[in-house]
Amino acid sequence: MKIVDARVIVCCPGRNFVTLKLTTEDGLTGVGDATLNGRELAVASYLEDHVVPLVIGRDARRVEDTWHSLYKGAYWRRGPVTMTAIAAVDTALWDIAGKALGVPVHRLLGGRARDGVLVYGHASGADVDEAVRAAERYVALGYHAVRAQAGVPGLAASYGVGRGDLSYEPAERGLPPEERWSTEKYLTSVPRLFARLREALGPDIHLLHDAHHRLTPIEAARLGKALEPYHLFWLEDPVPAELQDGFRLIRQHTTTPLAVGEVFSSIHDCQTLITEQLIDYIRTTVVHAGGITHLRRIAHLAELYHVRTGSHGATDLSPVCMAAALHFDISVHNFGIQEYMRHSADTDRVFPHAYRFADGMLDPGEAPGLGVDIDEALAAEFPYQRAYLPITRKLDGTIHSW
């Protein structure tokens, strides 16, 4: 079952996506997401110029061997561009494997470990009142878990505050916009938000919050402690994780569960955090952490240390990645929760898929392979448009983590 064709498809049905499509001599096709937000063409070039020549002629059934060949064979290992490209190949091969056997990918991963995949939606608002109303709308839609973000008084823009009811897309066309930030104002406002949310939603709805790498360890510890009365499901990305010792300091001061890892590209990025139990949820994702093959390794390591999965699932990941994540989620024993940001109607049309939402959960479906495809003719109607994520500066003008 040799691979005879490999094509990289770049399109922009509302935002940019990169998709790898492999075809075997038997006529089977498999798709893999290769989207890296704000750096999409870097991965497209890596695939077209360096990876595609290596996969043509390979046996599509040798998933593990292909993964190691692309990882170790490049000598320059890891990094987001390399691992996103490897993930695209790996995901497409799992798709082909499922189709060849006529079964969904989760059957190849050991079958269902649960009935459905618990997901959380993104509720946000320009102020606390608006954010609470948005959270109530998600609960009315059947969600059992909601991530909440609100505008910070005194700041013109705040991370996580979307432009619509059910979507949040921070990347903007053209050069990066600049936003202003004040940690002091933020730390004062967040506990007020969650006090109102608990009052409005009661004790049973899972509440999550994303600090988006903006705090120091002691600031994160202060926030985690202030949020303890509201029993968060997790506090996400409290500090930049390059200094993993920072999580030890946070742990000393708060019992609020911690989640991190959406920007990690390999098991080595999270080894210390997992083995020293400095986090509660690991947020690595299929597309940025080397595909289903590598994500399973991370999950199996995490299971030994009581760490659960909570994969990134924002709109910068295409429905191809969401489908792959759901097959992983429903099969892995230490699953925690899956982020779910609804795509635009155009995106859903370009990427027809079998997964469905009901009663707070997503289900990957029983279609062979991943259960998702790309309509290439329709994708061609949405050409690439350069876009960047914002840049953040403190009130005094210093560049800060966005």
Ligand code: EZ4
Contents of the next structure:
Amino acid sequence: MKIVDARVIVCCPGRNFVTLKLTTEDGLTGVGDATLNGRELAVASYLEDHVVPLVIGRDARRVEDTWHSLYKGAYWRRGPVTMTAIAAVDTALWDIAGKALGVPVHRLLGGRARDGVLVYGHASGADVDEAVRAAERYVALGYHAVRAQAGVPGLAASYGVGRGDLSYEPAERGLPPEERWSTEKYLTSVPRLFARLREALGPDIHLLHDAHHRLTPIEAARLGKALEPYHLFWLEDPVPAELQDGFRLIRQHTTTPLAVGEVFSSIHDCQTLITEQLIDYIRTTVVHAGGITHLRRIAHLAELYHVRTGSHGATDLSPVCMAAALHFDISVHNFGIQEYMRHSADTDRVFPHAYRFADGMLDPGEAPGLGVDIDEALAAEFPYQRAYLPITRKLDGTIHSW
Ligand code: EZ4
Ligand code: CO
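Output the structure of the form predicted together with the named molecule; the preceding block shows the form predicted on its own.
Below, the chain from earlier opens the complete complex, with every other chain and molecule after it.
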């Protein structure tokens, strides 16, 4: 079953997406997400200039062999651009494998291990009152889990706070906007938000929060302790994770569960955090961590150490990634939760998909393959637009992690 065509499709139905579409000699197609927010064209070039010539003529059935040939064959290993490109090929091959056998991909991964995929939505507001109202709207929509972010008094813009209360899209057209940051103001405001949320929503709704890599370990420890009375499902990205020793310090101080990994691209980025049980949830996802093949390897390692999965699922991960994530989520034993930010109506039209939301859960459906496609004619109506994530400075002008 030879691959005869490989196309890289870049489109912007509200935000930029890069999609790889493979076609086999018998006319089957498979899709893979290759979107790396703010650096999209680097992956498009990696695929077009260096990977497409290697996959034309390969046997589409050899998923594992193709993964290792692209990983080991590049000599230069890991990194988000390489691993996103490999993920796109891997995801498209799983899609083709399912279609060739007439089964959904989750059947090939061991079948359904649960009834549905628990997801969390993003509630945000300019202040605590608005954020609480947004969280209540999610509960009314049927969500059992809600991530909450509120504007920090004294700061003009805050990570995670969108224009409406049900959506948040950080990438801006043109050059990167600059925001200001104060750890002191942030640490004072977050516990107040969660005190109000527990009061409003009661004990059963899962509450999550993303610190977005902005704290030092001792600051994160203070936040984790302050949030203990509100029993969060997780505190995400408390510190930048390049220095993983930082997590040991946080762990010594707080029982608030920790989640990390949306910027990781390989099992080697997670190994210490998992094997030393320094985290509770690993957030690597299909598109940025080498595809379904590599994500399963990470999950299986994590399973041995009581670490569960909690894949990244913001709007910059296309519906192709979301579909692949759901086949993974429903089949892997140590699944925890899946992030779910609803895509725009234009994005949903460009990427028709079988997955459906009901009662706080997503379901990948039973369509053969991944159950997702790209409408290329429609995608062509939304050409690429330059966009960047914001840059953050402290109040005195020093660059800080965004
Ligand atoms: O900032 O996906 O948990 N979700 C997040 C996201 C990320 C964006 C970066 O492209 O942290 O909002
Ligand atoms: Co995050």
